[in-house]
Amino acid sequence: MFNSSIRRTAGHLFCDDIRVADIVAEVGTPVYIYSLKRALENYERIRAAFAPLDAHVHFSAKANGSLAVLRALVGAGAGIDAVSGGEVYLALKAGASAENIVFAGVGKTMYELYFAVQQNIGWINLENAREAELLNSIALTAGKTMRVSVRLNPEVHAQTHPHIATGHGGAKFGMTADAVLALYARRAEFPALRFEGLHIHIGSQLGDVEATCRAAQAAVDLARALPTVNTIDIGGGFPVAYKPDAAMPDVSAFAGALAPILAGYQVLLEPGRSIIADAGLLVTRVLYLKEQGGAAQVIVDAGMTDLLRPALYDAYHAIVPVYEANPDAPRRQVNVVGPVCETTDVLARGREIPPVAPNDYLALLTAGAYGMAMSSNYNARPRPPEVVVEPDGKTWRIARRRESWDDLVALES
C-alpha cells in the first residue's frame, strides 16, 4: 500500500481499482496516471484542516496543468492560483469563476494583465511597483477596479531545496516590508486598484511549520500598518513525503500553529504538490540492460522531458515494478536512466529494485506534480499522454493524448 489510491494486490500495481497493466496495454509508455479520487482526497484534507479559519483553497495550476485535474477541483469548490496569463486561461477553460482566480507571478507581462482584467479576475498579486502602475493604467482605461494583494518577501530562510525557497532576502519574489509600506503610501496615485491583501510564499517542500509561522506573523504585523487589507494568502508549500520513512509536517500541523496567527483575516491558500503529487504515477519501459564501468544501467523509454525533477533538483521518485511476482526477491543497485542525449538523464541513481528485463513496466510513484507540466519536446520527443481514472475509481480514460511526430512540426512553416 503507497496510499488509498495507488497500492498493490496480488503482485499487481493498481490505480484505485484499475490495474496499471491494463491502462499500460491499450495506452503504452511512456504514460501519465492521476488518481482523481486520490486528488479530491487530499483537497479535502486540507480544505478540512483549515476549516477553522474559514480559508479558501485556490489549486496550484503550475504544479499540474491537466484540464481533468483543474475541472475536478473546480467542481469540488476549489479556486486555482495562476502564475502565468496562460494559467488563467486554463482555469476560465475548467470552469473556474474569475472571481476564484488568484493571479500571481513575478514578471506579468503587459498583454497577461490586460487580459486578467478583461476577465475581471478576483485577485492579482503584485510584485513591485512598476507592475501596480502597469495595472492602473491599464484597468482605468477598461474602466474597471481591480482587487489587488502585494506579495510580502518576510526574509524567512525556509527548510527546503534551495531551488525551491522563495521567501529568502536574495530570492527575485516579492518586496520588502519597508517597499510595500511605500507603495501602500502611494496608493492614492492608483485608483483604480484596490489594496486588499498581502500574500507570501516562502517556498515548496516546507520541512517546518515555524518558519512559516514567522512569515505569516511578519505579513499580519505589516497588515496592521495597512487599514485596507483585510486578506492574507499564505501560498502553499505544504511537503509531500517522496520516500516512505520521510518524515514530513502534516497540513493539519501548519493548520493549527497558523489559526492563532491569522484570526481575524481572510485566508487564501494556494496547495498544487499536496494535492496532487502522490495522486500521479508516470509509467515506463525497460529498453535494455547495460553494465559497463562498474555500474549496472536500466535503460527505460522516459526521460528528463518526461520527468524534469531528478535532473533539475535530484529529486527522488520511488520506483517499483508495474508487477512484481516476487516481493522477497533480492534487490539490486542500478542507474535508471532514460532516452534523452543527456548525462543528465537519469531518474534514479544507485536505486535497489528487484530484477528486471526487458519490456518490463516499471512505475515512478508521487510524479503527479511537476511531471507533465515540466515535460519538454527536447531532442523530438513527443510528450507522452495523461490518463485519468475518475472519481468513482472503477472507470478511466484518456485525458490528453500521445503527441505525434506530426505535432511537432505542427506549428512551423
Ligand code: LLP
Given for the second form:
Amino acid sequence: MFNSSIRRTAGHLFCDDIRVADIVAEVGTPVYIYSLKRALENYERIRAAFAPLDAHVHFSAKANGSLAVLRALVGAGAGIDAVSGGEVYLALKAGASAENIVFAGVGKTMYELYFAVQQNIGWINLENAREAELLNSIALTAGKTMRVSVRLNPEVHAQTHPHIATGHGGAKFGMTADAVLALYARRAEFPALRFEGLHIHIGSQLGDVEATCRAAQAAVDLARALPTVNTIDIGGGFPVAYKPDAAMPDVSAFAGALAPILAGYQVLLEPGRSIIADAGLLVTRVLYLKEQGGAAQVIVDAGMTDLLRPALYDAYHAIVPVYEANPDAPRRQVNVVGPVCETTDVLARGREIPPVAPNDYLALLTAGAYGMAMSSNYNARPRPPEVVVEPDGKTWRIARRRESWDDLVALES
Ligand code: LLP
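What about the form predicted in complex with this ligand, after the form predicted alone?
Next comes the full complex, and the chain you just saw is listed first.
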C-alpha cells in the first residue's frame, strides 16, 4: 500500500517528490509509474538482512523487465535471475555481467542453452536429466565448463495462491530428491558441467517462514550428500502487503530463520516481487459510471490487459484516488472494471472507494511486480507506457513509451 515513496500529501498522491497528477497530465492513462528509489531501498533491505549469510541477490526479471528498473538494480550491485533467453538478453542489455546472471526455467530450448554457454552465464539451473545432457554437449562443443545448480522440488506445500505454488511434488518444477541423486551419480558423464549448487523456489508471496525453512532444510540435507555442492539458491517468494491491514513476515524474519540452516553455504536469492511491487503503481482514468442489477460499476481505461493479476489470481490491489479532496467523504461499494470484453476483466470487486466521477484518476497500488510484465495486446489494446521517478526522487522520465496502433501491426507482413 502506501510507503515512504508512494504517499499522500495535502490530498495529492505522490511518487517520491513528484505529484502523480503531474505525470498523468503529460503522459495520459493508463500509465505505470515506478519509484526507483523505493526499488533500491527494497533491494538494500533484502541485501542487508541477508548480509550475515553473505548472500548474493539476483533480481527476478520476470517480475519487471523494464530496462530502467534492471539498470538501477544492476548498478546497485544486484545480479539477475532470468527464465528465458529473452530475459538473459535483457539482463545483459541492462549491464549485468554474465557471471551475475542465474538462468532458470523449466523448459529451456537448445538455442537458449547455446546462447547461455556463448555468453558464459554464471549459473544454469537444471530442471531435468535430458537438459543436463544437452547443456553438457553444447558446452563440450564450445570447449567450456558451465557451473550448474540442480533445482530440487522439496515437496513442500507453501501457503500461497495455488497458481503460484511450485514446491509440491506434483508440480512441473524441479526434480525430486531421488531424481537429483540419480543425476548427480551420473556426473562423470557430464565433464562440461560443474555441479556446485542446489536451487529451490517453493512459490511466490509466501506468508510462511516455516515452509521456506523446511524447503531450505531439505536442500541442505540433500546437499550434504553432494560433495561438490557449495551453494544454495533459495529462489524468491518474499511477500508484500497488498492490503493495508496485511501483516506479512518481514524479510529479516526469513533471513533470521534461514541463517542457521544455510550456514556454511554460499547463498543466492532471487527476489522479484519484494523489490519492485510496492515501488509501482498503475494509474487509470474513470470513463463511465453504470448502475444496474443492484451493482455499481466504475468503468476505467485500464483493464486485465494492463494488470492481469486480479483476473488471473483474484488478486487484491488497493485502489485510491490520485487526488482526494475530502478523505472523510462516505465510501461506496463498487466494482472497478476495465474495458476488455471479458467478464473477468474486473480490477476490484465490491470495493469501498470514495465517490468518483468520469475523468477522475485512480491509482492501483503495489502494481510494480507482474503488472506490465504480464500485460498483453488482447482486444488490440496498446500497452501502457512506463515512467520512472529517478533515485533522486525529484526527476522523472518515460522509460518506455506508450504503444501505438501502428505498433500493433508492425510485425505483420
Ligand atoms: N525464482 C523462481 C524460480 C521463480 O519461479 C520466481 C517466481 C521467482 C524467483 C521470483 O519470485 P518472487 O520473489 O517475485 O515471489 N505472476 C505471479 C507470480 C509468479 C511467480 C513466478 N515465479 C503473480 O503475479 O503473483
